[in-house]
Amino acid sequence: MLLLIVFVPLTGAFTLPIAGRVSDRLRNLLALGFVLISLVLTAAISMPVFSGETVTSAAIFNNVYNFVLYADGLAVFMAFVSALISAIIIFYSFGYISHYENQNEYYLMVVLFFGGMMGLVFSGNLIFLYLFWEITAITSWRLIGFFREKQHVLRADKAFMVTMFGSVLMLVGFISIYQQTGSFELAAIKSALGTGHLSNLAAALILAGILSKSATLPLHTWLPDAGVAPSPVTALLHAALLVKIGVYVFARLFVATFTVDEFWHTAVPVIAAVSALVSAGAAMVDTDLKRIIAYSTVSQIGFIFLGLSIGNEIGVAGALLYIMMHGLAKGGLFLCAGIVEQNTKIKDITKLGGLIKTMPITAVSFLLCAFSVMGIPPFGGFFSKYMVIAGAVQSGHLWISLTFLVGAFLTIIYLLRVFNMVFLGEVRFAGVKEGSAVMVISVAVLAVLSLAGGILIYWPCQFVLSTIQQLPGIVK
């Protein structure tokens, strides 16, 4: 099961250009049901996982570059919540991706990209990490420059020089591991360190690959420019899955697997608080609609990289509950602002209005997945930041947990400014209506999932505390 959650979608995605040559039908349905077979088999192993057994498949080649996967709670954990997230932005594709030429290609990425994604997530040597991550970057800067025009081309260009930097660098590290260990996987690895620290040149050359890939500042910069890319794909890369690929890496690198220098508890939180600011106090001044998202993203990963890096238990809970319900908020903010931008052809916020009237179920489909990521209670996303915060005050980080409580604060405010404008006042466009069946029940799946996953609380803390327990080196 190990082995078909990663390779279904990640040799499936090759035959969807053949298949979409017979049916669009039968190639739309096969993108749905590839990355459904992952989701429901992640289920299926996640039960032994959490009872305490070891799920690994092997390839031995030779002493360096032995094909691993490993499945534990974090990675089932990561490996769910993506599939799940995928499953509804495929199925929202469907009405989207119909106007536009080159759909072979788009489901031919998007399922390689959420195959490249699955086999990062498993994976249990640093190489083929690596390799994994590298398939991410391809396919991610194809579907960056979906629409061919020159400058989405550049965009994208520019996304994939920018990670591709991040991940050189990453490798370089990853080099620096062997040299150190004598081993690429991760138990050696694990194991070879003992009580010891990683070296602070190889965890510096790792953190800058970490940083590119979840556009972290100064690496940001790349992520608001992405938003050129249909919405769908701004919806996967932003929220689902490619930011949350570096904090993934780093939670299971730097916190599953070994220890760092206690310079590096530090410096993280006030990294991810800079960024946090930043980027907030960019999405206040911005007036393109899905630059203000995305900013908005690169915002909230900071919050993760709180959590994760002061590495207490109520914080590393909060922040995997956070990727949870950012993936589902974020997710459905992106696809809403597509509908807008697909019946309206405008982004800019300035020259928009009155939807609300028009578009009612995109409209409360807005406003409750944005309650979410502003952290407001009962929906899911209050629960995550308040857990984030509280862990990082109980670390002794008083004045980050401050400087993140501002963030949060301009969080509602830029928020509330976009569905004011973009929804509220008065109509200005005659004829325009709600996006297609779709796509519509998407965004209202994944609102209700935001409202759903606050009020129904228990269960996605259950399953990020089983997902903890099986990560040492945890302040309790």
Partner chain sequence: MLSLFVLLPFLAIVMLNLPLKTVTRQLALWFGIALSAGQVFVVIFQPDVFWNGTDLLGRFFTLRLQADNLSMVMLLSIGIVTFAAILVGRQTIADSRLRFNFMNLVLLSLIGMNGTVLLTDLFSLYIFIEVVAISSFILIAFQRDLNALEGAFKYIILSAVATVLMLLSVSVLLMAAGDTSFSSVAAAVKNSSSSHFVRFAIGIFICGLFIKGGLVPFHGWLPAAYSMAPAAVSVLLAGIVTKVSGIYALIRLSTSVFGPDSSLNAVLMIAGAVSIVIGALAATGQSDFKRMLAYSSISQVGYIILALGCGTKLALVGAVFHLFNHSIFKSLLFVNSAAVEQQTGTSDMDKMGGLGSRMPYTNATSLIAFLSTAGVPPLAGFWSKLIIVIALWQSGYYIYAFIAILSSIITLGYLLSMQRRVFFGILSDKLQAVREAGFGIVFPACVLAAITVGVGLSFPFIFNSFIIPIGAFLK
Second form
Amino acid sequence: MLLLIVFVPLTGAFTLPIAGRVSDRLRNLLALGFVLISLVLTAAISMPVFSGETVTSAAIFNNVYNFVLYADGLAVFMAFVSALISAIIIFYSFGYISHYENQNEYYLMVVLFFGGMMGLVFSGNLIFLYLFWEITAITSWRLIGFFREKQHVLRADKAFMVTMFGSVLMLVGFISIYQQTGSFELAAIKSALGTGHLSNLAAALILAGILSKSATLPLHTWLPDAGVAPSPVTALLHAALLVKIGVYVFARLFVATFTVDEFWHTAVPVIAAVSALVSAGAAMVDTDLKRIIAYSTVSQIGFIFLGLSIGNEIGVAGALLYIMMHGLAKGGLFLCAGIVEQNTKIKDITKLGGLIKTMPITAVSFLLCAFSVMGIPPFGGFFSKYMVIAGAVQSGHLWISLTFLVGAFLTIIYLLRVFNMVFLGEVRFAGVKEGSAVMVISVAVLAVLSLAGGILIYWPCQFVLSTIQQLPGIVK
Amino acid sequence: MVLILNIILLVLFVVGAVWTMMTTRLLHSAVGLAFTSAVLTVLMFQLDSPLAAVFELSVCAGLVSAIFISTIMLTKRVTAEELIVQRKIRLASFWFLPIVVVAAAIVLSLIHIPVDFKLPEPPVENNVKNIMWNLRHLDLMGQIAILLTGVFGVVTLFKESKHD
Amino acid sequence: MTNDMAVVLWLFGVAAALVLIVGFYCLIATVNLIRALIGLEILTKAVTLFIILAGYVTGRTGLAQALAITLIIIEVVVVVVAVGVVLCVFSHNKSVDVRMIRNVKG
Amino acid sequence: MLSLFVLLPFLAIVMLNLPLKTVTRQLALWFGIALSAGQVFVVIFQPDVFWNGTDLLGRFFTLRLQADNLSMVMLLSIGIVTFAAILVGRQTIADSRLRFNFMNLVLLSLIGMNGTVLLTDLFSLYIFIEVVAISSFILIAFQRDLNALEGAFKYIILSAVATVLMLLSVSVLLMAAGDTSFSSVAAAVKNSSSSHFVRFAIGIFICGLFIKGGLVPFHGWLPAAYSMAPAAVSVLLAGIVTKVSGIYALIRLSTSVFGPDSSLNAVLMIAGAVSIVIGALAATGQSDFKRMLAYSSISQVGYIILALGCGTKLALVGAVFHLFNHSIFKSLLFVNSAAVEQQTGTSDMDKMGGLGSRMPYTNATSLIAFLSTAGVPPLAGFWSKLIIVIALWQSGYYIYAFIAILSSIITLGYLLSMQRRVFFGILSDKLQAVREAGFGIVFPACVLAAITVGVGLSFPFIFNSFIIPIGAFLK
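Can you switch from the form predicted on its own and show the form predicted in complex with its partner chain instead?
Below is the whole assembly, all chains and molecules, this chain first.
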């Protein structure tokens, strides 16, 4: 079952260019189909997992390179969220990407990316975790450079280099774990470490990898630059999946598997706080629509790190909720930005205005998603943000919590500024149409889900709470 | 007596090499090489290696020098003025070769590094023909391959191609 | 090792080492392709002497001669091929000066 | 019947040059393909008849050959790369007479390479390395392009210097051991390990091999030779020739003849690390496709030497595995460069761009090769680098491990810029007419790419059954 979840998209991706030769429609449907299969299977697997079991499927080769897939609550939660958002984004792509060349490559890479993501989420062996991690890096490199312009390709290279830099450091960290414990398998590492700490060197190296992938200060610069990619890609990379990989691995390793030195419980929140503030500041002054949203992502990732690293129950629960809510809402924002960009050919917010008249649904969706990101009740974002900050206060990080409150306040300001400049004000264009039906439906769905996630907060909360029951290393 | 002869020969050997390098005309250089080779032949005789010595004489002193001389003939002849210029350039870069050699000779004669390993026992088989033809077949294979390579080298490099 | 043998080894060794120095010096200093080849030949002479010397000192003149003969044959082939290359260079730009063909960096 | 590895190509050359020119010119190609493919076949499937059959020829010749797992890996790489080079040569060399000579020379260098990896004698090693070297000189020069001639001449001079160093060392070792076979030299080295002469001899022999293998600081000839040689020849040179004549010999000698020895290992590690860094940095500044690949080769060879110097069993396995992988993906990159050069008429990367849409197969295979070179999973290059880094880390060489792993960032950097300038990006107007290269280039590229991907994907399966046993050559 787990094998299917991972390998249907991974191998299926390579059939897409062939299908694309037959017909575009077949290829599109196949792409969506692969993701949906994973989604359904993940849902199916969630039943036993949330009753407290874990599902493992492994290929044992009598050595350190055993291929182990392992599903616990955390993995299933993450997989479910990513599959859901990916499905919506692929659906949106049907409308968006049909105007451009190289569609075969696009679908190949997106589905491959998704497969890599699934593999990473379920991987129970550090080496394979690294392997899937790099698959996502390769695919995002191709996707960022999708339009092939020199500037774009340069930025794609930059993104690849920065994340690769982090990830090889992480690999060294893994190797030093291997030296410490004699295994790459998470379960074996867990038992070998027992109550001992991971060495600080290994922790620092792995953290470097995570920070580069999650675009946290000081390795964040690739993310705003990557905004040159097609909008569904930006949504996929920046909002839903790529940056969350780092967060997920952080949760997987530092919360679910090892205990680390006390030092990191202070250091990571500080890094996160600085990152959240600086990028919020950058978002205040930038004028490129997608860059602003990207900086906002960097800022919000800080909140997630805060929640995970303080390590008490409410903080971690908040962070997991945050992953979900932010994925939905930020995905929605990027997709809205995509519609605006495609129909007006402009990304500079100072040159836009009054679009609410011509694109009402997009505008409303944008506003709803923005509310969720800002943390306005009763949207989903409110609860997660509240829980993270409450967790931080509870654990005694008062100053850091205050910093994050400032960050949250800045978020409200810059998102309202964007909305004001793009959708309100005088009409600057004539003849701008609403996006195509497929695209508008996608953003509307994301907006509604953001809202629903807040109103029906009970269900996601249950989901998350049963997840964190399985995590050790949480200060109760 | 033999020792003095050896020393004279060795000095000739070194001087021949230096002279080969120092002359300006390439032709003289090639002749110098042949001379050095001939001295080496005699040295080999002195070291109880007659067969290799004959080879050295016929192949190196004879064949290789012939190859060099014909090559030098095939390439451009230098005029007298060019020769003077060349001599200047050569002197600029070569004038301290003899000094280096003499200095090295003095240094090497002064420091005496003892042979600090044990020499092996005398061999069972010491006949060149037996060793070459019965014991080192692989080397023979290699030699044949090298000769063949040489043949193809001549075929590809020397044959005039159409567009030249 | 007898005393005579040690003297022979030392004398011949020093002379061959000097010739090696001459050869290397030539390779570094010369600008002429043919002279570089002659330098190579000088080097090979020194090495041949070393091998014969090794055979003489250890009483393995048979083996050493076999090796020396092989070495001489290989040397000739190398020279022939190298001369071929030099002539090809000459037919291109009518010069055997290294500096003339230094249009490739590196 | 090990002797067949040397004798069959020999026989093929003799048959090809019988006075039946019209027939043999047609056949030459197929002889080469059959021989190299046959070599791959017998190494992979290990047919009993071949390996254990009575050696008829052995009754006439005493060739003293010996095959262990290291030789097997080398024979396999030799077979694969020669196969690719022959196909590329068929496609890129227009003149039929030249093509015939090319085939003969490739067969000769096949003799040389097979001999080198099988023999057990120091002096024979010199002879066979020389066979490979001389045939490479001619192969580089045989189209008489001026730049190629210069590359060839540089190679001749430096290679001859290497030869002189090696022979000097052989003469000293002959004095100490009384023989030149590996076993007696190893015994002599062990007996008089503190002797200055023996240490000096080992040192200059290693220097000679460094020159042959193109390691920093003796790498001067390598970029010129690689980048100026005709396309098919660069595949052969970069893929296998320098690996066999330099790196294989280093592995063989430093593990079982001169060593294992701690100071030798230290020298190897330093040379390896310096080569990795310098090669990678130099590659960053290149604008010529093949030159960049040549510098990249220096850098990758550095990994092998670094692991060799580390000296643990795991490290040596990693070194040999990386040697195999490197010969596959580097020859793949050179096959790609041949395709690009043939189709666009230049190897200057600044004049290219966006070729990916015109040459889909070349694009895809070069992507695979480049990711494998940079050590990105799940391709073969990643696993060998991983083994090397793990081995370094376990032996406590943390600094070297960091150098190795951070250099893969530089590798990624310059190869990304290669991808950007050649394949990715927007197609310029001048290149609109470019088409995919012919079958003779695309087919070997696909085969090599398939090997890289296949080895990479099946690594966990083959790790215990194939890769660890490589280490059996250690005593």
